[in-house]
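Just the one chain here, the form predicted alone, laid out as structure tokens.
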Amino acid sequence: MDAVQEEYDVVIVGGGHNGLVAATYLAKTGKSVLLLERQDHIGGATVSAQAFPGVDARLSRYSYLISLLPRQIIADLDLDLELIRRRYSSYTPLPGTTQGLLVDNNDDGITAASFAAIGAGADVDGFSQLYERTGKLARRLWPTMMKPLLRRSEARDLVGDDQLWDDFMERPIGEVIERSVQNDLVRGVVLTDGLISTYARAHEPDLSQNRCFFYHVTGGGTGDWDVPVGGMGALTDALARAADAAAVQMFTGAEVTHVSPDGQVRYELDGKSRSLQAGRVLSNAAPAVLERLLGNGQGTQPSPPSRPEPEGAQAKVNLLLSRLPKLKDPGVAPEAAFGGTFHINELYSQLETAYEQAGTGQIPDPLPAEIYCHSLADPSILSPELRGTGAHTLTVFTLHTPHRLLTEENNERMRSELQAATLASLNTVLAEPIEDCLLRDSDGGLCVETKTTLDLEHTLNMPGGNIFHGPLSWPFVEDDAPLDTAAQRWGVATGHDRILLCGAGSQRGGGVSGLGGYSAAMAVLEDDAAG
């Protein structure tokens, strides 16, 4: 292990992708940077893992697709990262039938015929126009994501379309969905972009679903979601190489126990308590975790949280299959259906019912979920032997399974029940049980792994299992918000001058974007330039 200095220009708490981005940008300017990660490896949620004993498959264990990572960050840090664009946007079976909706990014004719097959031919134009409008929103606002924050009125003026702004930024998203398309399934497909890890209704007055929707349709100015070649671990590997080349010092197994406003950091490493001084501390942990660290000084009491505790609303289920399952729909090949996002039991009406069921403490039945098959786009995550057998991976992300359903006492049982509910929901749209396609590991167990929100809280230190570290924020501030400091202008302020957010809990954080890390680094450099 490298020698530990007593003082650093910057200490970063947490070695997820945002922490690595911030560390590398700052170290490249000559600053001394130390990154402390409590796990025995860096990467946080952007890791690949061999999840099943004796099975040579590197699964993206937590996060799995990339949309919000700016190409500028990839270029600035010279990251060796390849992203693949998927041909198909989505496939959604119509429950109780042998039909489904296939949205083909490369063939409008196939898409229109699929709309007609499910009785939604009248919605083709409305669906297309809705996403043309979100495309305009993305093109106008995406370029601002790597600049100091705009005020709300400035962002509205930049969009230059009052109706567009009101539909997506001021009014519940359910209103524009219901005006644009009429079919229950088509409405559900649109709404799902607003519900990933977000427990909300289409007409939620706090607009949490709108903010989630915005980030899902904005990435890269197009809203496309790309597959990282080699899995999400390839991003972490590329960032680690860049950080190492920039002389970032990185310690794993280092758990931070206290951060003080004057930049003192205490942590445990190799069974010893250690302390150091930082010019600035950048927190890649969730804001709620940072608040606890600030309250853990000797002789002090933790202050009451300044914001509600975060709550995730998803379970993640990883599967390894001997082959893709057969569909009930004879007109769509499994390779096409699983080539994009495969929606199951996500009618607009089903999503509302699922919300209500979860509100009474139940796992929704049927359970709404979304599926993605990494190995169709990028078979490199499988060994040559597995590829030769026709094996494939499936990643399932459930909706409307909020953290409030879980406790320390029921987590093991709920994990089993959520897994069973996920497989049962999938089986309702297949022509054969998914269990017939599951591979077995070297111990004879089925190759299926489920992670609850409480599992994420335990493993990744994400309060409530919220993958965004808390409620998502708009990519702008209100007109009366203070923008007096660099940290405020970049959306990374904490209330302590020497401590900044650099993770998903920053103003434009959330998702695999690196924007939290980039913004924190820019705030530090702006402050230094001002003297």
Ligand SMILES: Cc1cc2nc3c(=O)[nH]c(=O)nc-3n(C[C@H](O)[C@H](O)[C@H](O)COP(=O)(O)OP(=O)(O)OC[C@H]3O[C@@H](n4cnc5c(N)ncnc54)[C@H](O)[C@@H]3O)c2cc1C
Given for the second form:
Amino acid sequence: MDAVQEEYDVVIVGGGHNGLVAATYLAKTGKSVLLLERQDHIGGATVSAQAFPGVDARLSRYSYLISLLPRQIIADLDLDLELIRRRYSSYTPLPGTTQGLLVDNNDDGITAASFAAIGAGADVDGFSQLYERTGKLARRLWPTMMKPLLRRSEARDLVGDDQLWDDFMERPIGEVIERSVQNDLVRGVVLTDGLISTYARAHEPDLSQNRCFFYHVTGGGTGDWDVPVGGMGALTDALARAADAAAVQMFTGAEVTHVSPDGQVRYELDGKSRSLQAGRVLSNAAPAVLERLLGNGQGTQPSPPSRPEPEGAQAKVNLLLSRLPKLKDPGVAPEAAFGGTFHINELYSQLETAYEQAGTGQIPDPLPAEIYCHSLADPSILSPELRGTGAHTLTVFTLHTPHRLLTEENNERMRSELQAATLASLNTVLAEPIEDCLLRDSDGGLCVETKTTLDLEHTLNMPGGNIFHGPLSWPFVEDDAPLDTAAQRWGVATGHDRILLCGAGSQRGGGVSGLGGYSAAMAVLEDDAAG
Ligand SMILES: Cc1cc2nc3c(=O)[nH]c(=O)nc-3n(C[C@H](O)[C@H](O)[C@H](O)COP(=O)(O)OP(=O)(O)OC[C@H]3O[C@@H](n4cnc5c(N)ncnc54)[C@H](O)[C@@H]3O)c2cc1C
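Form predicted together with the ligand structure, per the form predicted alone context:
In what comes next, the whole complex appears, and the chain from above leads the way.
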């Protein structure tokens, strides 16, 4: 282990993928960079893990698909990362029937026939036009993501289509969905992109569902969600190699306990409290965590712009199966259905009911959930022996299970109730119980693990289990927002010159994008260039 110096140009609080991105860009310019991570490993929410004892499968434990990571970051940092494009966009069973909607990116004919089979033939054109429109939004705005922030009116001019802008950026997304498509299932498929970790309804006046939708349909200028070969851990491994090559000093098991506006950082390592001085402190920890680190009884005003309390709205369930389960729908192969995003009980009307049920303190019944099978696209996460047996992984992400349902006292009970509700929801669309397909680990336990929002708060220090570190922001600022400093122009300001955000909680940082880290690095370099 390298000795810790007393002073660094940059100290990074947290070793998530964004912290690694910021560290590497800055160290490559010759700055001394120290990264402190509280867990015993780096990666934050972008890690692979052998989740089940004795079973050689490396699951993407938290995040699993990549859309928002710009190819420029991969190239700049020379990351050895392979992404696979999925053929199928989604499959959604029609509840109570043996049919479902398959959206095949490679075959418009198959998709149109599937629309017709569920009685939604009239929505084929509306559905594809809606995504042509979001495609235009993506092509105009995605190229701005690695530049200083635009103002709202500049972004609107750049899009150059007032109706498009109003439909997606100014009016609740429920309006454009209801105008574009009529079928309950088709509307639900569209809306789900606005509800990832976002407890909102289609017509929510605060437009949180629109912001979530925006980031889900614009990544890479196409909105495609790709599979990282080797799982999410492959991204962290590649970033760690790049950080190491750039001489970033990294410590795990190092929890930062206090940050002062003058750049002093206190942290615990090996049971000892230590302190050092940084020219700049970049927080990969969530804004709400940084507020606590800055406050900490020292009388310092919380600095990031005041935001609502972060609240996630999902549980994550990882499963390992002996084989893919049989579907109720005989018309679609499980390999196609599980090859894209498999929506369960996500009709537009079911999403509304689920929102209401969660609002009265219940786990929604049936529980809306989306499933994806990583090992279909990328079998490399399974050992050759497991692969040979036909085993597969499934990752389930629930909607409308907001953090307000969880407390320290009920977390254990809720974890098992959420797991049971997830499996029950899945079973409504299967021709056999999913339990019959679950593998057992070497201790005889079923290969299923569930993470609640509170589990994420405990493990990853994500306040409220919010996977974006807080409510998502637009990729532009208001016309009257101050843009005087480099940190403001890059969306990483905290109110203290030396302290910057560098994680998902920065203006454009949510998701696996590296954009929080990139923006913070650019702000530091721009400041230094200005002297
Ligand atoms: C279950 C789940 C599924 C998701 N699925 C996807 C997906 O498929 N695609 C996608 O794009 N996004 C997904 N996301 C969101 C995405 O993973 C996150 O937004 C992103 O990874 C955040 O990266 P980050 O580097 O900013 O922060 P994090 O990954 O949260 O890392 C922050 C790091 O800071 C450390 N830290 C915090 N406080 C301190 C402290 N005081 N001292 C030292 N270290 C500290 C933490 O331990 C952590 O390692 C998902 C997230 C979750 C949880």
